[in-house]
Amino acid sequence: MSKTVFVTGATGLVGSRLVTALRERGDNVLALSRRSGPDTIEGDPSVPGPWLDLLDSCDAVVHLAGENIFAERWSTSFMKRIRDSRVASTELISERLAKSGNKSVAFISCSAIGYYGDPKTDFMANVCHEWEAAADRVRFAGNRVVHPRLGIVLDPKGGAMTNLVRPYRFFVGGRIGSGKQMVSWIHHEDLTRLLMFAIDSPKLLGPVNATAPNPVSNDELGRAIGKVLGRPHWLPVPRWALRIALGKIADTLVGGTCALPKAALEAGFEFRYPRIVEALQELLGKSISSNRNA
């Protein structure tokens, strides 16, 4: 049976893939975007507008909107945009869903594994805690709320993967810092499927790590990229150099988080790309055997 699903951040990296998959399976998708288009509803999820009226009749709301943390260096003003784009928009949607009285609407409000940092000292951890707390009004109203905590999304269209792969294409790839920090990652296809699984699974509640079941160290990730691309993994990047190049976001990249998808697995979700080498082979369009024979 088809569903009516409202998606914020619908033209973003994750949102665009989700919208396509939902429509392909026959769902009615209401796609909110700041940019107008033939298949989207124009609106800012942080600002009240006519789009809010559409929430009342939906089966699910998937909230993906949020400033791209890789878009620019982390200035004070940009960090405020990162926070407000997540927390203020979630508060607005939560208020409307709670007031509507329609308890059948599932709220899939995305977060990130940055949640596991120390919110007293870690900016993204603080944002994630506020972000998830902003959905409490919907939870208290009796609606089902799921917080997919996204890990590093591996997608050749952009995001973190662009920065991860670029050094190897120029033969200067290597570990970052000690290389021991853990990287909790997920193939974009598995993330899309997991978000759809969250929409469809009435027993799935609360935080759900949207990460593959086999996290790797930064050094292991780099070696896997080099192996699949047929490039050396040899030039380490000191933490101080990364901080100079990228600014405050370097601390997020070097910090590392080991997050396992226990809730998703226990609910019956199956990953198509549970291991990093197989995921990279599909994403980068190469196989180890062809590299060896080249």
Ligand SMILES: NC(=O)c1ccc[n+]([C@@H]2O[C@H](COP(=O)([O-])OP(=O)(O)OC[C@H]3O[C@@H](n4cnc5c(N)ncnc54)[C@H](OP(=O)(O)O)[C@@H]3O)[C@@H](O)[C@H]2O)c1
Contents of the next structure:
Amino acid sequence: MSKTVFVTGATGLVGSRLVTALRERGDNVLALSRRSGPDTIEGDPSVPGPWLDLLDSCDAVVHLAGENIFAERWSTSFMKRIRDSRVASTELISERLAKSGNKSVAFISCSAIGYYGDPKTDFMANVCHEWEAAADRVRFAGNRVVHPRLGIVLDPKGGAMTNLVRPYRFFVGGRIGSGKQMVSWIHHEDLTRLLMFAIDSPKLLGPVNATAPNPVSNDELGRAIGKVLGRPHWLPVPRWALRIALGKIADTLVGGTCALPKAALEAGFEFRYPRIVEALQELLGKSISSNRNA
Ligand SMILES: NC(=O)c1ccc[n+]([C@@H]2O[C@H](COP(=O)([O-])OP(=O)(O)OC[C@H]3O[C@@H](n4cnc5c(N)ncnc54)[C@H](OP(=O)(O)O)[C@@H]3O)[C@@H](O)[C@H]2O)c1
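Same protein, different state: after the form predicted on its own, show the form predicted together with the ligand.
Expanding to the full complex; the earlier chain stays at the top.
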């Protein structure tokens, strides 16, 4: 039976893929955007407006909106925007769903594997903790709340993948720092399927790592990109150089989190792209070429 699904951040990298997939299977999608458009409902998810009234009659709300962390260098005011756009919007939706008393609405409120950092010293870890806690009201009201904790989404349309692949296209790819930091990644198609699985699976609740079952080290990831593109993986980038070039976001980008999708697998979710080389082959449209440097 078709569902009514409200999606925030619907114009973003993850949201636009999800909206398309939900509409393709016949769901009625209410796609929120701060800009008006023919296929979207206008509204800011942090600011009360008529859009809030639509939440009560939905089967699920998927909350993906948030300031893009790559949009600017991380100044104090930009970091406040990163935090507020996620926490204030989650609080607003949570409060509304709790007040409506409709316990059958599932709240799929996205978060990130940044959650596993130390919230006392790591900005994104702190944001993720506050972001998830902001859903407490609707959780305590008895609705099903799922927090997909997203790993690095591999999507040729944008996001982290553009930055990861660019050096290899210019023949200057290599590991970052020691190369031992773990990278928990997910193919965009598996992420879309996992979000739909979260909408559809009444037993799934709480935190769910949205990451492929085989995370890789930064060195392995670079080696795999080099292999698939037929480019060398040879020029290491010292971590300090990345910090100078990118600022505070560098540590978040380099990663260092090994997250496994235990909850998703136990609930019966099957990944189409569990391994990095096959995922990259599909994403970059290449088969592995033999390369002496790879
Ligand atoms: N992509 C990844 O690798 C990754 C990894 C971990 C976690 N995540 C999280 O997953 C969510 C979706 O990621 P994404 O890659 O799809 O992000 P995205 O491409 O940057 O899209 C985010 C959407 O949020 C809305 N938005 C931006 N700034 C906003 C603000 N200040 N206030 C309210 N809404 C705002 C925008 O929609 P409008 O401009 O149309 O309003 C935008 O389409 C984000 O919360 C992100 O932190 C993503």
